[in-house]
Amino acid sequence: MDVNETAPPSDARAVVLVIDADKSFVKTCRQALEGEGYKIIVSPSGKQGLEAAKAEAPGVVLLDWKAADPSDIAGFDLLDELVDVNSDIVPVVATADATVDAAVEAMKMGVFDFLSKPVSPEKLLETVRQAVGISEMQREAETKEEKADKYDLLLEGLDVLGEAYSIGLEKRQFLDDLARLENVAKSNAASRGEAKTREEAIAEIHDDLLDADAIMWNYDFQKNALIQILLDVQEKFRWLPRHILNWISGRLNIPLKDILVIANFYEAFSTEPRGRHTIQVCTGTACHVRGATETLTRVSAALGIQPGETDAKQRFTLETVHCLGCCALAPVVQIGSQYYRDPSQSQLAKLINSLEGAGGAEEATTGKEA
């Protein structure tokens, strides 16, 4: 579409948002534009205009460079906010405070035209027609780009399907495997109480499998490196997720049952989710006689989990151990590499908050540190 054409907009309800408290200018806008089929939305302030832009999705916004209320959003700030709301908006400035410097800066920010008030109805209509033409071209270009993305994706899908056939994988099996991974992705997010979109859940499991591949690549995908691979996976994920074990099984051509035997045999491995922070309460003889049972009860209450459990968001794992080698300080709690002597309920609350706030047990120093 030629932006200089004078035909009415293709959409008889094309929306023009006017952000201006100048009643005279608003009246000019209505007289010049409504008769040509434009829908005029008026907001007397920048704040109200932003809300209207979100609700009405206008193609063009007419705004004054300066706000009537100094506390209102105007000028560069209002332009930035409008672009954040919708990058398709074509802004036009109409102001009684027009300067060359302001016009230059506005044009740099993407303003289509910088008009000096008062604006004649003819000039206003011509400018809006041209701005709407640009808005329509932008939207058409984005629609074409979306279609291109879709068909490009179909072409990529054909390539992948062809590769699947080349290695003897039937389409049904291939699609079933993809569906299984998608279900695992959604299940993993749900188990942690996270509200993720399908795209986010799939991206997360995609990254997990790439991480597993990177670990196996370090060992040239050798079967005899399985234990070391599992150790690296344990370090990376804090446990051995089932979907990762399935992936390793397929990559290394090792039966999953054989991998599970190893994973369940060694204490270094965990096939259950573990938290970002492990909290250990010593229940050895010295600690027991000095009140370890009460300490464990306090820690369990503070975390909201029982010994051997991990909280739903996988932040904390609570364990009991027979000895931490700090008998003289009994009863003892270990968090990361730090030891704490019989922390009180309030001290535990501060510790837990500092762990999540600081991002690591090594940075938590609140409490009776040994």
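Numbering follows the first chain given and starts at 1. Each form is matched to the other, and the largest set of C-alpha atoms that superpose within 1.5 Å is called the rigid core. Please read these numbers as outputs of a predicted model, since none were measured by experiment. What changes on going to the form predicted together with the partner chain:
- With the core held fixed, the Cα of G37 is displaced between these two forms by less than 2 Å.
- A movement of the C-alpha atom of K54 falling short of 2 angstroms is seen between these two forms when the two forms are aligned on their rigid core.
- Positional change of L324 between these two forms reaches 2 Å or more at the C-alpha, relative to the superposed core.
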Given for the second form:
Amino acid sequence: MDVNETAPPSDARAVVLVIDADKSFVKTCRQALEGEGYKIIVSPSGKQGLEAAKAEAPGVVLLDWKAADPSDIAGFDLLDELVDVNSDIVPVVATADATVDAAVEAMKMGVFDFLSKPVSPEKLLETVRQAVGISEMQREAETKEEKADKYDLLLEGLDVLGEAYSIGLEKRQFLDDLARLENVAKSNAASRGEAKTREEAIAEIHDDLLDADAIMWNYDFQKNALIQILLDVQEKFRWLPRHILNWISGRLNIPLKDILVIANFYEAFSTEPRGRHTIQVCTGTACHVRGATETLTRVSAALGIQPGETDAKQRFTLETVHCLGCCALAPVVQIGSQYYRDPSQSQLAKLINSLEGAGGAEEATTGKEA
Amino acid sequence: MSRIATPGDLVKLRDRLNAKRNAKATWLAVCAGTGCRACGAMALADKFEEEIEKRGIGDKVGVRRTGCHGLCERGPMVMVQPAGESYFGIHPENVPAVLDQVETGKGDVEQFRYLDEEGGKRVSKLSDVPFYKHQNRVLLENNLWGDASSIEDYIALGGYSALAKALTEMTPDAVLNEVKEAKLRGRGGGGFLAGRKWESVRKAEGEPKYVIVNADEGDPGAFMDGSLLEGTPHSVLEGLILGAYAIGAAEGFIYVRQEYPLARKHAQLAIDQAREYGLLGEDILGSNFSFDVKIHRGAGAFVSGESSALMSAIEGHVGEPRPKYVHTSEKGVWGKPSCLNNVETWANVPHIINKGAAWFKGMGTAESTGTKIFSLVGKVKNTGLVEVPMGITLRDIIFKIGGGVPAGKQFKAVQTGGPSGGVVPEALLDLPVDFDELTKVGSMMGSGGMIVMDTNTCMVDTARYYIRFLAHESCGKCVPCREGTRQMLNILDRIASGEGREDDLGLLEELAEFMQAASLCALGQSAPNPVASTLKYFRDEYEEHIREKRCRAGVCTALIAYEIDQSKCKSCGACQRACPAGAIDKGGKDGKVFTVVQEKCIKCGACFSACPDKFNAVTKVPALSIKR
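Switching from the form predicted alone: structure of the form predicted together with the partner chain?
Shown next: the complete complex, the earlier chain at its head.
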């Protein structure tokens, strides 16, 4: 299910509570959301808002960070009370007083998004759609106990993302990363027979970032360990996903540009997704004089991809490598951790089929250990 | 295991370990170098252990997984120790036969002994195999006798005795002087005197000082350093510690090439073990000397093997060289004095300290002392790792040790020195191999890659191969190298595809001269060598490509075509099944025999290798003859 493309459901889940005395903002909300099937409940004060939250059980609440009336409950306190009433509510802040400090504070508290007024109707709709998506997922998780873990993960993920803003990562960057990940998921959907929801994508990013943190931890978050860190990331993910590079950039305080220069300079790194299996044809001198060029042409023809390419289904990546250090086997082809001396066409076909048939990366690691 | 606190403890431990080793009458040393592993050596070692347990002879027979034995061509191999009998091409199903032989002397193992083609006899002892007989193995000896991942084996074989000797009996100056006196020269290719380099780092101002092992062996077709580091990592480590002591360094790095996972694993294991045994870290052997080492993995860049580039990579930056008006010995890693030597250079140090400079100078020539390891590969019978005293002739290495080129072909040239070296033709094969002689004829000894070429190797293609490699690996920082390699590649591509021009050869020579004079680092300065040396000795081949559009070796694909001899084809279909491009059909004589559809042919040679030798119907012909 893709939240962006399905029409918002018309049942009670799509209730959006707007706690705001700002009439023009309320008008924008109605314009942007009611036509799309969302039910809008407006409360001009925090106190009324809390009542409404109890009575209507909205999935999403839009609130200002500052109250018009100083005696009214607002901001941090209001959020607290709202969560007490309904812990599943997804809060979105829209305020004219959008300071960085406020944004950081809000994000740390798990606010889904922090909008600066005036907000365009398009932006508002987009944000509410996402927030409703989260809210739906939370409810789903509640109704199905086995999904409870994922729900925790998501909240944890939002915490991590909140932390990311606090160390200077751009929110926009995260959304870009998310969109990219979703696109990848969509394009893979056909081949893998699965599609990711936005929530799953977030959970996945969250996992990735935790993994990246664990790797950086091993190097004490030292800047000069960047190459070693990237090598570990490459090994774990088989490539360097942009959202992880963004994350590392923020964590180590190294400009993304500098990381990309390193990623492009060294051959070990790939900034494009790689296949589940890497097929390396050695083109070291010893292999070259014993016919590696012909071997490469044959392997390339058998896989249907050129050296350096990955097939559309991300099964195989074909690489050339300068010397694997087993020149006696020249010309040699390495698949997974196994070496083959100049495999014939039928041998190649069998090998490729066995990898693909198993479909899993695990298969490639069995056999003779290298 | 507790720390070894004093040199005396080390001696006691060695005695204990040797007693343990001698408790078993027989050890089976299975070569577990990268080459033999690729042929299934690990499964073989497992099978030996399994079978030994099954027979209940575990108290008498043990298994060692050692470093590379050298004769990769005949792997997987096993050596019975201490007797020295060796068996080649052993697979798990042959294990019972070998164990029968070990137990009763009546195993069916004759077929696995080395067959000496000249004498036509089987040779049982490793030391009698011609490949080994003419070598002088000093550094590689541990690869035969010790488990590659065991510090205990290394210590039992005398390991760390040089360190103990240095720390108790010698001042840092004395260690430095011994290395200077031995005239040890850097094995990475440059041949700079290691002692002199050490001295300048020692004298340079700035603390801390660093010592670094360069294991970024990037020359394609060379695997000496990788094999040393994976086979006997402790000897490299011991050399490094000795160097640190002499220089006054407290921290070291081992920079390991990314393509050598096994070397990296064993180096890390060695560091961990040495720390545990108190041979690394604080107060080594109770001497007050402290030193520790970290591994830095390379990320795949040939130019990062250059000293200043390597140091830049250790700092976490792009591994690009920088101008050398400030030496890395004064300002290296993080601007501190740093001493970089390659794996083989460091591995020599413990031997020099143990046996003395005079012993070391007894091997090799006056200016190139000691032994040198070569990886002898390409069109040669005995592919493998070879350690010989410097000054031996190329002919001896290739023909006496390597056994010459495989039957039916003729020797054409040998390429030495990797991408920075050049080719040496038959006429110069009696040259002694050392740092200086090969340079005089336009090649260099380099780090030790030795690629043998026969008449089926095209010299234009060889030059093109290296230039393509260098154009790809040039970091692009300086113009002469970046543009020079690219333009050379353009010209060579043109010649190889039959579109060469008369003036191309002059242009190549002009470019070569310019690049040698103006490039920033050794990569660019030596980049033209493969072109210049092939032009010097095989100019006629270039001219053939240009004027006659002919590649006599049948390598340059644009100039050749595959054809099926209609009279020889027996319609077996092997070629058709092998062809990945569907370029073979039954369009020949009366539709009965096969032909190559030239428009579809991708020239991969699959049909050529698939056609049974008894028919030999698929042939390589000049492309021009087809177009007619």
